[in-house]
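In C-alpha cells, one chain follows: the form predicted on its own.
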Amino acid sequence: MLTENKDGYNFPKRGDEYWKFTKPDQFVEISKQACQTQFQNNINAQSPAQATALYNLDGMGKIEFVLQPNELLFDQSDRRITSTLELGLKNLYQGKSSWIDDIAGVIENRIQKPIPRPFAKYCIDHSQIGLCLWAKGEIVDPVILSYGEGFAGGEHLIHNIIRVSSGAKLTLVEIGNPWSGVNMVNEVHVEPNGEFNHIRIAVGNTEAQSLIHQYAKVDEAASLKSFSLFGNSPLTRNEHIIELPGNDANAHVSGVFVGSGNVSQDDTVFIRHEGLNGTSRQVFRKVLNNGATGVFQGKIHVNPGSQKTDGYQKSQALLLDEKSQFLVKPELEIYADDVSCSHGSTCGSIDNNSLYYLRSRGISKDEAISMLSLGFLKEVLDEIESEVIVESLGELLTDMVNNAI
C-alpha cells in the first residue's frame, strides 16, 4: 500500500513488499522536513578540513573533498584533480552540463520498474546539494568524500552524481553521518572497461536515521565494487540497485554491520543481469546485541537471454543474546538456462566450543566474543581491494565490536 503526499510522491507504507521489515514513515518526515531547507552553494577552493582523521587515513596518499550544505571544499592546487576529474555542485551545474544531465535522474528512472522507489525520486527532484566527479583516467589515490559537521543536528536530501569514463578508475571512500536524518541518492555510470571502487563508512552518529541510495549502470567488462560499514545509528536503509546491460560486466555489494540496543540496520540490494557472462556477489555480515535488529533483502535478476551468468548472494548473522534478530528475504528471478546462481543466508550464536577453547587459555568472556566476532566479520573485509584501507577498517572494526559486547 502507498500513500500520496501533496506533490503526488506515493511513498511506501509497512505493507509494502519491501518494507515489511523497515517502518519509512520516519523517512516520509525527514524527506519533507529537509525540503524545506533552502540555502545557496557554493565552491571553496581551500584546504578541506582534516575529517578522515578519526579512520586513521592520514598516512595514507588521497584526494579529499569535504562536502558541506552549502559549499564544496578542496585543495585547487592539487593537479590530481584538474588532470584526471572534473568536478562540481549538482544544482550549480545541472542544466548547464551534459554529462552531469545525461546521469541526474535518468540511472534512477530506468531502474525503477519494476519496483517504484519513491524516496529515491523524491531526493533526486528535491535535493538541494550534492557532489558530481566524473573520472576521466586511472586516479590511483582514493578519493575521500567528507560530509562536513555543517550537515549536523538537520534533515538533509543529497544527490551526488559519479562517472567513470571507460578504462578509467576511480576508488571513492565516503566517510561520516553528522545528519539526525538523511535522503541520499548516489548516482553511478560505469562506463565500458571502467572500474569503480567504493567504500562508505558511517559510524559514530548515535542519532542519525540515514535512507541511502545507490543506483548504478554498469556497462560492457566493467566493474563495480561497493562495500558498506555501518556503526550503531537507530535507524539505517542501504539500498543497492544495479543493472548490468553490457557483456562481462561485473558487480560486487558487501557490508558489515554492528549494532547493540534498539537500533535497527537494513541492506536492501536488487542486481538485474541483461548481458552475457556477467558476475555478481553480494555479500553481508552483522553483528546483533542487546536487542538490535538486522535485515537483509536481496534479489537477483537474470534477464531472458543473459546466459553465463554467475550470481552469488550470501548474508548471515551472529546474535550475541536472545532479544536480537535476523530478518531475511533472499531472491532468485532467473529468466535464462545456462546459469550459474545461488544464495544463502545463516545466524547463529557464538560456537560454545571456541569460546571454551578461548577462555581455557585465560581470555576474559568479552574478549573472547570480541575476538570471534571479529573472526566473523572480517572475511567481508577482504571484498575491498585497497589494503591500506582495510588495514584501517580493522581498527575501527574493533573499537565497534568492542563497544557493542
Second form
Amino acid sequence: MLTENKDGYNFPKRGDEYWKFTKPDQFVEISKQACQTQFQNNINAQSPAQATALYNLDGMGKIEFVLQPNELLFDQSDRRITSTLELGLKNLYQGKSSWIDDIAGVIENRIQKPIPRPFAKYCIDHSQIGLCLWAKGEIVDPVILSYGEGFAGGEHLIHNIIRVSSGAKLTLVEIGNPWSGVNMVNEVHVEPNGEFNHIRIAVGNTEAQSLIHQYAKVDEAASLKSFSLFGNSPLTRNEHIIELPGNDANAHVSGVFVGSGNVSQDDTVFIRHEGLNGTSRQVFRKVLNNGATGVFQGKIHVNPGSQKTDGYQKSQALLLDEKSQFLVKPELEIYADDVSCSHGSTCGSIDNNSLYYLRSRGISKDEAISMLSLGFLKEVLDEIESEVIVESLGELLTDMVNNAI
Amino acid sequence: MLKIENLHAILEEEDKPILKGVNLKVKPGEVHAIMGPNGSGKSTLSYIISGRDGYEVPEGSITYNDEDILELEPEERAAMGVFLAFQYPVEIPGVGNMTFLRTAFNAIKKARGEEEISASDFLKLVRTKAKELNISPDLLKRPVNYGFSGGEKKRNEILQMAVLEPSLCVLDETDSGLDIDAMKQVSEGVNALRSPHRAIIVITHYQRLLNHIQPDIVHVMVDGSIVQSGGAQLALDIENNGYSNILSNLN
Ligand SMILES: Nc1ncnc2c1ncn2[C@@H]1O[C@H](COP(=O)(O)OP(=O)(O)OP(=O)(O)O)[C@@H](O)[C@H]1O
Ligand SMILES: [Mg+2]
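So the form predicted on its own is up there; where is the form predicted together with its partner chain?
Now the full complex is given, and it begins with the chain already shown.
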C-alpha cells in the first residue's frame, strides 16, 4: 500500500487507510519545505502579548510562553515555573536530558504499529523547534503556549514533548496557527495518577494547512482530556493516538470545527485500551457551510482481556447548506467480552421547528441559525475541565459562527 | 386590527387542504376564543397568522393593522406585535432561556427603532415577570424549554409574551397541561396584558380557562372554517353539550 520514497519515509498516498477522505499530498510538500527552511528562519520575535489577547484569556491566572521559530519568550520572574515545572526548547534539551529521551520518539514509536505514521516520524526526526514541558506537581494555573508571529507565512516542523509526573496535574492551552503550513507532533506521557488537560485553539488564519498529531501514553489511573477548536483554514488534519496501557486510565478527546467555503478539517482519533476499567470519550461536532468538508475517523480499540472498558464515541455535523459534507469512518475493534462501547455519528441540517420558534419571537433568520449552530457546538464545551476556559471561548465561538453564516 | 378573509390553506408536503375559508375580525381590546374539535385546523390557523412556512394559501387574506402580512417573515410579524404561544413549545438544547429572551427582546426593539435597555434592567424585568408567573429562576438558566415539564413550558410561553408585550396574542391551548394554580397564575398574566390597544385570541377546549379569561366573542371551528360565533354563553353550551348540536346543524 505504501511506497518507499528516496528519504526512506513511506508517506501515505490518497486513499490509504486513515487517509480515506483527506489527501495527504500537501503534507509531504509542507514537511519537506519546513525541514529545508527551519534553520534559515531568523525572523525577530514580536511582542508576546499579542497572540493571547486575541482570545480573551487575559485576567485569569496563567503561565504564559510564546514560542518563536528561533527563541522562546517567557517571564523569568515567575517562580511557579521553577518549583513545579521544568521547560526548555527542544533543540537545547536534546541529548542532554534523559527524561526527554524517554519520551521523544518513544511514544510515537509504540504507536507506529499496526498502522505506520510516517508524517509524525518525519517531524520528530527533523524538527528543531518545540517545547519540552515537565509538570512535577499540581500546577493550578493553565500553561499557555502561544505560537508567535515568527511562524507567520512559513512551513514548520514543531515537536513538543510533555511529561506529567505521577500525581501531577497540568493544563496546557496551545494558541494560534499563524503558519502557512505545519507538521507538528505532541508526544505526551501521563504517568500514574497524573492529569493532563489540553486545549488547542487553532483559529485566526485563513491560509493555514496544518497536520497536527497528539500521541499520548496514559498510565494507570491517569487521565488525559484534550479539546481542540479549529477555525476556518483551508486544510487541517488533527490526529490523536492515545494508548491506555494501565488499569483505570481515562482519555477524553473532543473538538469543534466551524468551516465555511472551500475548507476541509479532519479529526482522526485512535484510542487503544490495554488495561482494565479504562474509560474513553470521543466527542466531535462541526458546523459546515458553503461547501465545507468535515471528516471524522475514530476508533476504539479494546485489547483482549481489557475488561470493563467503557468507550464512547460520537461525531456530529450540522450542515447549513447542501454542498457541505461530513465524511465519517467510526469504528469499534473489540477483543474483550465484558465491555461497554458505543459509537454514533449524525449529520443533520437546522431543525425547522426550532428555527420557526426563534423567528416567531422576532429573531432574524440568520441570527436564529447562528444561535442554533452555537447551541449545537456549545454542548461539546461540557467536555472541557476548566470553566474559566469554557467562558473565555464563548465570544470567540460566537464570532466564528457568525463569520461562517 | 386583525382581519382574516376567506382564508384557505393547503399543507404543502401532504397537498392537503386544512383551512377552507376562515373569516375572522378582531378589534383592539377584544378577547376572542376559538374552540372546535381536534384536527379542525385551530393550530394551523395560528401558525399561518404567525408565519410558519410549509403552507400554500391559494385564496384569502390576512391583514394586520391594515397591512397584508401573508408575505411577511415570522420575525417581521413579531416586530409588528404578533405573538403565538405555542401548543407544543419547542425544546432547543444549547440555547439558554435568558439569552433567547434577551435576543428576542432586543431584536424586536431594534426592528421597531426603539432603544435597547441595559442588561441589568432587562434581568430585573425578566425576574419580576418570572416571579409573577411562579417560574423558578432555575428555568431561566436552562436551555429553552429543554427538559421542562409540560406546565413549565406553557408558563415559559406566557413569560415570553409578558416580556415581549405583543399587540396580538394568540394562545394555543395554553391551559392544557397546567395545574389549577398555574392556570390561575397564567390567566392573571394574560389578563394583566389586556388593554384597549391589544387583542387576544385564546384557542381552548375547555370553558374552565374562559372563567379566568373572559372572552368577548367565542368562535367554533369545524373542518377548516368558523361555523358559529357567539358570546361567552356559547362556550358554556359546548362545555355542557359537546359539538354534536353544532355538527348536526351543519348537516
Ligand atoms: N404534518 C402533517 N401531516 C399531515 N397532516 C397534518 C400535518 N399537520 C397537521 N395535519 C392535519 O391538519 C389538520 C389540522 O390540524 P391542527 O393541528 O390545525 O388541528 P387543531 O384544531 O389544532 O387540533 P387539536 O385540537 O387537536 O389541537 C389535522 O387533521 C391534522 O392531522
Ligand atoms: Mg391544536
